[in-house]
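Shown here is one chain on its own, the form predicted on its own, set out as structure tokens.
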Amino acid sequence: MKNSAQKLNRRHFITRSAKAVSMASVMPAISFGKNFNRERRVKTVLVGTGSRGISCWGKELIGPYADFVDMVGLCDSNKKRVDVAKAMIGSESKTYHSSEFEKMVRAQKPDVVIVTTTDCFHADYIVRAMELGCDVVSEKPLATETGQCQRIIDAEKRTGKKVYVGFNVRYMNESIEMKRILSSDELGKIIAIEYHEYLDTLHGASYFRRWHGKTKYSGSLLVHKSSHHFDLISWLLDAEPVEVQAIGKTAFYGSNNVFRGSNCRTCSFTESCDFYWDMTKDRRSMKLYADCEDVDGYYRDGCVWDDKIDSQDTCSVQVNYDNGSQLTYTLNAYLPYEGQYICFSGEKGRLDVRLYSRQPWETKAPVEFRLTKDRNTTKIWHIHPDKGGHGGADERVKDMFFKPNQPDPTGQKAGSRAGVLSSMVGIAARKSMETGKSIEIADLIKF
């Protein structure tokens, strides 16, 4: 694969690395509007009412950030849903349905609208939230389709209102030490990285029973999940995708078995099949989900053998970086175990960190950091997460986006540049893989 780094601007890219790095220690981490730093609180929001909007971004939200946050509302396409994660959620805010966004804003005036919805429905509400004054905070992945990333880039520039994604991955103990590592310079410059993501039959055939497993509404893992790591890259490195060049299968999941049905209460194969899943266990779902499943059809415990299902499983993506570092990607989602191999390789050494989840050969600590500078030098110590979600990570993000005059020395809050690139990865590769072809992201998209 080529590198065609030189098709971009490199005055803008280092111009734009330099002040980002000297302005992140000296202004506050984030201002919400003209209002962020008055005496009221922020007034927020919440479009999409799912599992992870009503945790990280309601219950969560305003118990511990009471002081600095105010929900005036709630949005989703499903009205019954709403309505249990408003109980859920613990919060007086008045409820709406998504075809009431429009009213929802004008009416509450929010000072921030928080979008976490299906992802192939982010860009609309992040538009048009801006369109009508706000500023956003999005989950990732900011979009799923290049032209939702030109239209979201588009309006932050016409409306001068801002939009942030909640990079959690940033924000977890072994990044922050990757970070610190990587910024030493005791590696020198990074030339290749290697990133292994291992997902097992518990967590990833979680994403083949969800919506996630259909391209339309995902935009694939390599675009949900993997904007994640392809961001945890680039910050890492303060360097930005231009190529990327990808291979990848549906292999395991979708039309990969003898037999399907449409969810796993109604199927007929619940004694034959490894995949079966007792919803009526989890009583959380079966509120949230299950006993609103008549309005709109989706089924949470859907089928992981739906021959609908198109993201792929099985994932090998190559990106090259403005700087000259390049990155081999692999995504598998069937394994018997879970975990990460990420390493990287520069002129003066190698770093490989493993993070090990729920693997029965773990001993020490989830995470393992070597050091290796020569052939007779190495050094290895271990880390752990902190409590609460993702490691401590959830908090840390809500922290910087909602207390004031956060400091942010190594800029790990992300803005839209940041989102459009993660899902770019995961949009050429996709891309890459139906042409057969490299694809570089100045081709498809304009900043």
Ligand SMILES: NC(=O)c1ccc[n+]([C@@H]2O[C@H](COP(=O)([O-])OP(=O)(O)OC[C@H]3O[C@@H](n4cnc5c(N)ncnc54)[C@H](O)[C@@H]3O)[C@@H](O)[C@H]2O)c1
Second form
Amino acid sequence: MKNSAQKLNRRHFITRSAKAVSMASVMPAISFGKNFNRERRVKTVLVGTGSRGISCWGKELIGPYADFVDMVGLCDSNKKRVDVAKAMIGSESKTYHSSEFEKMVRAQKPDVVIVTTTDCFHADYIVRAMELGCDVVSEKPLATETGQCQRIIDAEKRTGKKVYVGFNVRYMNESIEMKRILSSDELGKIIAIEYHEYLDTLHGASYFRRWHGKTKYSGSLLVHKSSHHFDLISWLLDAEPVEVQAIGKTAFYGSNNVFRGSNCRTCSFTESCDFYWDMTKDRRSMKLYADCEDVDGYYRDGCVWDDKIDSQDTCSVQVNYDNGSQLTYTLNAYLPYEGQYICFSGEKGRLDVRLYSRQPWETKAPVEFRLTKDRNTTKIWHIHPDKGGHGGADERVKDMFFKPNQPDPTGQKAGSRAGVLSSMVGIAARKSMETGKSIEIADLIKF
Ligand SMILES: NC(=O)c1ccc[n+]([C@@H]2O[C@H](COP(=O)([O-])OP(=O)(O)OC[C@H]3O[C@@H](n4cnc5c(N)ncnc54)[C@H](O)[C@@H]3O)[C@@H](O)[C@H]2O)c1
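Starting from the form predicted on its own, produce the coordinates for the form predicted together with this ligand.
Below is the entire complex, every chain and molecule, led by the chain shown above.
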């Protein structure tokens, strides 16, 4: 893989990173709606009232952020689910079918549209919301295809509206600690990064039971899941990805089994399947999904052996960055334990960050940091997550978007460029797997 980062001269890089830093510091703490009046609350509507919409951007928004946010509409393609969601959120908002999205925006006149639909539909709502005069907060991944990314970039320019991405991983305690170390000069220039994502047979399998296992909905796990990780690396390094090469396959789930069913509740292999999940024991899932499945035919307890599953569960990706750093990234989704191993090799030393989560043998494991600067000494310390969704990160990301005058010294508030680039690494990785070639992001997308 030729290092196209080397083709970028240093002047270009300095100009770009200086721009990124200055953008981060001048970006207003809250910028929703061109004529946003701080005397009143931000009017929002939510499109995609599934699990994430109901929790992070529904119940946990309208309660604690009631002084700042007024939720005025809920919208989903499943008319039953949007009504269940309204009750679960405890909202007074009017509900709309997705075919009434425009009607909702025109009637409710929100400042901000929050997008939490299935990934492949984000772009449609993001673009339309901006065309209708709204700013947008979107869940990750911003988009799943190159064309969608380009449409978002173009619409943002055309409309003068803003898109923000809910990259909550940037707000986790361990991410903040990594940023602190990398921003100091302790490691010097970062030459190489290793990032290993370990998904176990509970969490990993859960993706393959749902729409996430089909590329047409999620863009594959390399977009749906890894966009978090690709974004984290760009944010930590203050660098942008330029070239991607990858190999990957669906080696465990999907067609890799002798039997399969439609979904667990109707399956004849419940005794013999290691992945049988009795959803009837989960009251929330029964209400939110099973009771609504006659509308759209979506089974929340889908079969992990569905032979239409095409998202890779085994991935190796290499990325070159415009500052000359190189990333080696792996994702495996069928492991006996869950966690991550992230290492930064710099000119002056190495940082190893090790996370285990949810293992029965280490349920409350903190994140281990190890900094090694010479052959004789190594320093180890631990970081604990805070209480709340994603170790407190879900609350912090909402603070950033919805509380006025939030400081942002490290540029955590992610805009469309970060969203597009993180999606594009996964999309380029897919393309590299298909073609066997190394893919330059600049050949796919124009900012
Ligand atoms: N940042 C995080 O930590 C995090 C965590 C979970 C999910 N997410 C993201 O949140 C989003 C939603 O995930 P989820 O777990 O809630 O999934 P989900 O399946 O529970 O919810 C998706 C909802 O979108 C609706 N929908 C599908 N197509 C639609 C369309 N065309 N128009 C309107 N509504 C449509 C579905 O009916 C469903 O209610 C995804 O983009 C996911 O990547 C982010």
